[in-house]
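As a starting point, one isolated chain is supplied in structure tokens, in the form predicted on its own.
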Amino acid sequence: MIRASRKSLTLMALAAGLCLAGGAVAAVNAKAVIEAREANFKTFGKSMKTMNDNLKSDSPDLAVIASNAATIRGLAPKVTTWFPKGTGPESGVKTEARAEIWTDGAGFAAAARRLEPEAAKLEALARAGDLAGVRAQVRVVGGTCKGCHDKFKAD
């Protein structure tokens, strides 16, 4: 299972606190929010890599795959909350987030929310032991991530 480091948990807590601070955009510590956001996406990436590596092995471990699928499913509904106003390129902090996240908020939210049901399907298939279904759904989840990255993430 992928576990967040103490530093990334602290950054995520700080970012969440800042986001909940009554919408005071000026109070947002862009650097902390961006670092927390990046830590979350690294967790996504590690989980996807672990699942893909496992699926390439001669005997995939469905418990490991299910655990990583649960990580992705748990984070998926939170993606849109990781981009408060003031944490884009205009912040002056290095970020791969494109301005389109904020200029096309509805489009970004729709793209990000597509991950939620696909991640839930992946976790259900893994928990059910459906290896063929998992193989297919990992590709769907990856494609969903790519769809958002293509428009909203800088290279």
Given for the second form:
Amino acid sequence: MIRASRKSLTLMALAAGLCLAGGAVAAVNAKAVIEAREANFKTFGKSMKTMNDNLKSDSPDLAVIASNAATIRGLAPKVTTWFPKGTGPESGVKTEARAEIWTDGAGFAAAARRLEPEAAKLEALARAGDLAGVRAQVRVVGGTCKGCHDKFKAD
Ligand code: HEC
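Can you give me the structure for the form predicted in complex with ligand HEC, which would complement the form predicted on its own we have just seen?
Time for the whole complex; same chain goes first.
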């Protein structure tokens, strides 16, 4: 009897240890995923800022605007892959991602899909040298960012 209970205690301790280890691994992964996606969003933010600063200057550099639009266009199709299950607020890791990303996956995917074509259009306008078109389209791209943030990002 004593032997058996010792054995089961050992097994329970082992199982608890494995659970803890599993939880720790998941937490580390969530942290890495969240940090990586925040770095990607910072790239979006930096590109938008560079373009807006250029448009405010006396001589906007359309080549710089085109390359920043291309950066956004290139990353845009990947946005949904930055949000695997378990990397929301329930992860315990600091994140501005709202739970709605996972409860309304279709809505989130739709918001994400709007970004690439608008960024591509901006890049094309910049490459074509259409400054007025670029000014208008930068606002459309910014509106696409905001459209998602309003619904899926905490302030
Ligand atoms: C489909 C939804 C979606 C789109 C489109 C989107 N974002 Fe975000 N963005 C988010 C979410 C969600 C977060 C919060 C991520 C987190 O904290 O884990 C975020 C975070 C950010 C952050 C904060 C990053 C940090 O330092 O933590 C910046 C800056 C940002 N986005 C800029 C942009 C810009 C600029 C665009 C458009 C070019 C854009 N985003 C498009 C959903 C989106």
